[in-house]
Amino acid sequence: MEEVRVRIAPSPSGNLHVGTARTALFNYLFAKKNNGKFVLRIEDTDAERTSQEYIDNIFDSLKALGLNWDEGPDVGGPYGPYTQSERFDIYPKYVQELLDKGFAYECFCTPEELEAEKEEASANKKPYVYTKKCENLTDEEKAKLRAEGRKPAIRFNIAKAQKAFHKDSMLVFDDLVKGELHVDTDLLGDFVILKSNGTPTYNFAVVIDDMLMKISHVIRGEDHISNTFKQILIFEALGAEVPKFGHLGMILAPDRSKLSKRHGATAVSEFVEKGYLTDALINFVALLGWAPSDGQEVKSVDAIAQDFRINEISSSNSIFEYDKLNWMNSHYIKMLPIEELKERLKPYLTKYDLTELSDTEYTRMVEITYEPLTLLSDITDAVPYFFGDSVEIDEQTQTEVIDTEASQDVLKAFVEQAQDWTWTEENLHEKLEVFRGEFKEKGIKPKATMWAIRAAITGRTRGADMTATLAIIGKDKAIKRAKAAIK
């Protein structure tokens, strides 16, 4: 194929999983690297599990990650429709072609008969392979079965296809990621390509869609390897060019089990909701099984695309290290301009009345609190003391800091002196320097002096720069809180 064309074909049976996002990213990078096309196809043949909510989530998540597709359900393209349920009228023609060529046959077996076959194979401790008992039914036998009300499924004839295109039962292909892969087709069994209700199966529909959409490379998870052997045979039976395949290792949790909700967020939308920046998430996901040539891990998608080499993707599974993602997200937060960061943080400050602060004060609050943020959502618990007249003080801080004799002396002096202070950061810094010096002469360490003030006014012993905090909170609130802490 002259043009590189890749696709991501999620099933809308749930929110976009981070593993699917990585597959989408590697397809996107491969397309950009090779001046190709990135196609989005929705495989919604499972009507019971499909919902519009999940379709919307797929669209929104991919767009949030910056993985914009060249062709798809919403943007169209020359090979649409790009939603599988809208393509059902396409598949019967190719089923008939396979029947006419002898590469498929009608199967009238009932579910009960097939289950009996499986049980017999299990009892004999053999892997189950369909017995092909419907392969050579006569027209009379088929008519009789139809008269009984049986509707046939259509099975693909593995042995005939293999014999037609390969010298023996061994099917081999060169995987872009894993190298040479092979299977003995005698172990596959004739699989259904069209169900008795007329619905195409995944392995058949995906081949027809890839063939008609001129997909040149199929990059997907290694859980599809067993499907790939079957799909190659269908491509060959239809006389179509077989795409090149590349299979990615799985993404595992830190304990090397399957990544699941018990480990943390797994869907892209969950990560975004928790306060991960999509730039950080996509950068992190790119490093799951691939490494930049210059060793520089923090890169934009465009920079990654220029450096991307599919043959250097690791064939092994990748570990989803939440700690590393958190570090990377913190780094990206620090890279944001303050004006943009202010807007990004607002969804996580809805429990507070931002009208209490002027824009200048809000800006300053962000400037002095964003450094330790790992997630955008961390801001919620970082700033409660900037709002409201009073603060909550936990029992340990109350007893171990505020209620001590030294702290009480500090607070009484603070309330008395602060009344006359000019309430600007610069002046507060100078006044507090003098204030700490006075108490140092009395044998109280400067750190303990500031602990007392901080604990009374913010309810905490640690936090943002104290002079800036006092300036934002304002003289009246600060003195009121300090008074409330005096016994």
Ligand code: GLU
The other form holds:
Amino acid sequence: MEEVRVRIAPSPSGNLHVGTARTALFNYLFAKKNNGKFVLRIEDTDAERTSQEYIDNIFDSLKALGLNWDEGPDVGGPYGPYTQSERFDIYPKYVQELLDKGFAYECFCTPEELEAEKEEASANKKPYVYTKKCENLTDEEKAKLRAEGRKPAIRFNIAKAQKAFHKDSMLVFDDLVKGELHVDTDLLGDFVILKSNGTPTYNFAVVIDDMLMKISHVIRGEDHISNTFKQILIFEALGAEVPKFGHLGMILAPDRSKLSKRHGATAVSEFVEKGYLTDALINFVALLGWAPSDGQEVKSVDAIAQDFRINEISSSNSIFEYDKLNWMNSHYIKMLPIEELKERLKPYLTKYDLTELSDTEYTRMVEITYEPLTLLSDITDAVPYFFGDSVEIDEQTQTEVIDTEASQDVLKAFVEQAQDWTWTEENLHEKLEVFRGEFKEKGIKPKATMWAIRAAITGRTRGADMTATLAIIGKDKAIKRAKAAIK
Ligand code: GLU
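Please move on to the form predicted together with the ligand, as the form predicted alone is already shown.
The next block holds the full complex; its first chain is the one shown before.
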């Protein structure tokens, strides 16, 4: 069997989109499963929309997701260069081959002439298809147009190619995901493969690159199906082997519209900034169109690769459920080893002075606060009371919890007694138990006792384990805050 070689070919006109990440993942999985190669090619022919920042973002995001490529712009490979703009001198030869074989022709139409054609079609309520006006220009006519200063674009001759390789105008291929797909090529229209300024168009460059890079399978979004028909004809016209194609359903937002910024993050780097773990994100992305055979959805990419079969990908659209991603993320946060979690949380703790805590204290703080986190960034608002001398207390907590007579009694007693306590978590546990017992006898529920202490010292009525919190905050600060809460 021929070597499996797949690729992703992102255009660097934006940060890496989760949809592209899914396409990359399915290609990566298919390569892994078949001992094949996964190639990264940067399609930067549209210079105006391309930027180095986006190229870097594509590299960084794919790496962060663990989707490492075997061949690509940075790592090289036998069929480079892997950046389209560095391949411009490769394309003219194949344009010439198509011209020589009669599968392409020069088109001298001006943008204005083409616009007029389009308007006419629209006035007649017909879908626009290029009229082929330039297909049969004589040498003299061409010379005359050149003399006028016109530079030709090159168009692919659909009907010629179709006729040469198929029995009628119907073009059919067997999609790896969607099954048989067909089009009436009479509706396609001769498209430009080389612009008059000498740059190749996407549909042409992609075929030449896939052919020269020996790509065996092209797996990409279903928005490319109409391109695939055109590309198949170019492969055939060049006498090249046509790769197998598989088209993935679209990813839709929960409201079933196209996933866009207004639904939330869409770029991988945005998710990372927001505090999603890339392991959770890639696991979630895998489930957009693929389902594990054992029903066990939480899986590493390696485990998914074992189980992955391209013909089992769903051919329909998938819904991007942010809630499910959130659940997945909190699950992955809980699975992180504590040392790693400590490091991963640091970028979200920059507004605090971490040097206030020893490593042991920081570890303990993370241990008692990570469980409710959905995003790593949630840590920012979960821990302010571990830092600084004083805490902010909102009006309601002040009046309803701290200012009550019972709470004031609790706090006064706390300030007095705590001064003599040995400030370890273990000892605090015992002391607080006795302390609560004393107040229980006075008719104050243990819960209310702790509530008063928590509110005064953390400024909150809910939060992490109070004994551990006190131990981390330290005796001086704890007593200072309790004192400050006494009227
Ligand atoms: N540059 C194209 C895109 O970003 C690649 C399409 C393809 O995979 O052929 O959509």
